[in-house]
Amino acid sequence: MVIEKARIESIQKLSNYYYLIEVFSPLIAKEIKPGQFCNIKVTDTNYPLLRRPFSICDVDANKLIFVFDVHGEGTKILSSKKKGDELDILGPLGNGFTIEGKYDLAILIGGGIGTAPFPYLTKKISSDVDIISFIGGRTKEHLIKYQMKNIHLATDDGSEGFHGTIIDLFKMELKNFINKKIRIFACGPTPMLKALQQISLEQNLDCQLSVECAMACGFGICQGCPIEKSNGDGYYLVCKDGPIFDADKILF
């Protein structure tokens, strides 16, 4: 874990809701794993006071790539940055997805901005493993397709792809994969993860969930992001013990 001054290489809008930002950050880029995140300080002042956590979307040599939406003052400031500006980045943080092991089909399930960690995950999964991506959003403007493979789409309003939730679509398609040795990687809003957790436990599926949670410090000092252990033995911290958990290890 290091703090690095990272120069912005580019910033662009992917849709009416999402931005993609590339920063030159060689120290973190050579260490980070899919599913890990960075905490970014968006100004040189003490406002906003806290850093903002962002999943790593992709890595291109010495560059880190993030996708984010504007939902508060910090991300609003970040969206106004220009090429050449510097960001203060703390990372890598969190545990990352487990991609080692034997499976022949990786199913990636993302909802809204929860799709952000998957481009780098897609790049790092073995070429011997098939990949299918299930991407959901409220509308077609909330779908993130950047660098994804074999995409199945669902929107709540039916503006693109299947009309319904991404979990509804996944349940319909699951029978086509059940005879394969699959591993599920998921990230998105809590109701989506909770529904997927139930399915994976009922079907005894290998499933990893990336939990979205407000985090202040990002490395376990503030104790501000607990999630209950399924065995009744207290709590994990999402930032330090996660954000990736096996589906049978946590309670929502």
Second form
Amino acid sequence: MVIEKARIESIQKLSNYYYLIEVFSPLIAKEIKPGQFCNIKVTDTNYPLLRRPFSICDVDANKLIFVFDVHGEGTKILSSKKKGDELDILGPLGNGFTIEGKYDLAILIGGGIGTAPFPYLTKKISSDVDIISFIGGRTKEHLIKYQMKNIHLATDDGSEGFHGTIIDLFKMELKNFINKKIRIFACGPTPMLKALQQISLEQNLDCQLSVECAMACGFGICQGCPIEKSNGDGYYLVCKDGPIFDADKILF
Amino acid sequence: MDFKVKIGSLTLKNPILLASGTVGYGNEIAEFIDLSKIGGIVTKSISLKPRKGNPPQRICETPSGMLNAIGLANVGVEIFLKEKIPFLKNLNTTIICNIAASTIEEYVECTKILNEEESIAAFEINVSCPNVKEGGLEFGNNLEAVGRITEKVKSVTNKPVIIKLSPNVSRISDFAKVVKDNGGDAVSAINTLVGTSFNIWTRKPKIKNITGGLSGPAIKPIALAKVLEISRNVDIPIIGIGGIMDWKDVVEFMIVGASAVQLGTVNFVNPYASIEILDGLKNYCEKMSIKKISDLTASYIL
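Rather than the form predicted on its own that you just supplied, could I have the structure of the form predicted in complex with its partner chain?
Next comes the full complex, and the chain you just saw is listed first.
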């Protein structure tokens, strides 16, 4: 965990909703694993006050790549940054996906901006493992296909791919994979994760969920991001114990 | 340059403390900074039994501040002594243990147990948490209760007792006076202010507890006014808290009457803040030819 002043190398619009930003951040790039995140301070003033958490999308040598959507004051400011500007980045944070172990098919399920951590995960999963990506979004403008493999798409409004949720599509396709040893990696809005958790528990699937939560510090000192343990023994902290949890470990 | 400050009988190597509830049990922030350089660390509120804390959502951001309703989540006194103190006592800094409770008896019991631990230098009694049903503000805005807690806790320890006061009262100096009259050694001012925030689209509160404690630079002017009020009315050491983000804020708190300060929300944004603030204070003192930093305390000119 370090704080690094990272220079912006490029910033571009991926769609009407999403931006892609590349920063030169060698210290964090050297350490970070798929599924981990960084907390970025978007200004050097006290407004907005807190850092914003962003999943690591990809790593290219000394560069970190983030994909983000503009949904508040912080991300609006971030979207107005220019090449050469500096960002104050704290990372790597969180635990990251567990890639190790035996499975021959990785199923990546992302909803909206939740697809952000998958390019780096795709890169890091062993080449012996097949990858299928299920990507959902509200409209076709909300689909992030950047660097993804074997893509299955779904949109809530039917503007591209299957008309419905990505979980509906996944449920329909699941029978085609059930004879394989699969591992599911998922990231997206809580209702999506909750629906997937239910399926994976019913069918005893190996499934890791990347959970979203409002947080202040990102490394365990504020205790602001609890998620209930499934065994009834209090809370995990999403920032430190997560954001990735095995589907059977948490209660939404 | 003399950076030492005194809080009653307690001497700190410098006036920078890390506030309760903003540094956990020290281990996470120790990954960023050398805690032996700072004046001390105030532990997360410890209660007699472990507390799970409030359900999510526990925090939300507000203009230049944040609301929290953590709900005093902590491991309880037994696990604190067994698992957290070994790390804390090796830090070579002053450990002040913050205690929260639902009854006066529980404050006393907790203090008695923790008093046995040599590495704890002082107690800070939290009578002002806005986020719990029992204890918390029920005590914090009741003069008689604050007096009784101070007196009862003092009767079971020889270590300095600091009472952390609520700003959610009309005259905070009355509470500081009650603390002094009942043998308290110092006051911490201020705890968070009760606040809330609603989502305009769902019309629901942004945090599950509905209200939370407001902290951050948004509350600094209020905290300064409360410290000044105490300083002008009661002769008791004050530890200033509330929205300190940099060394200039520390100087301001000391000028209005604080002998030391606690850094809270800034730790979430910049875990290096305490060390940067110490460097800034050193430069300021050099520039202003201040030989003893304690000379700044209550040096206001009205």
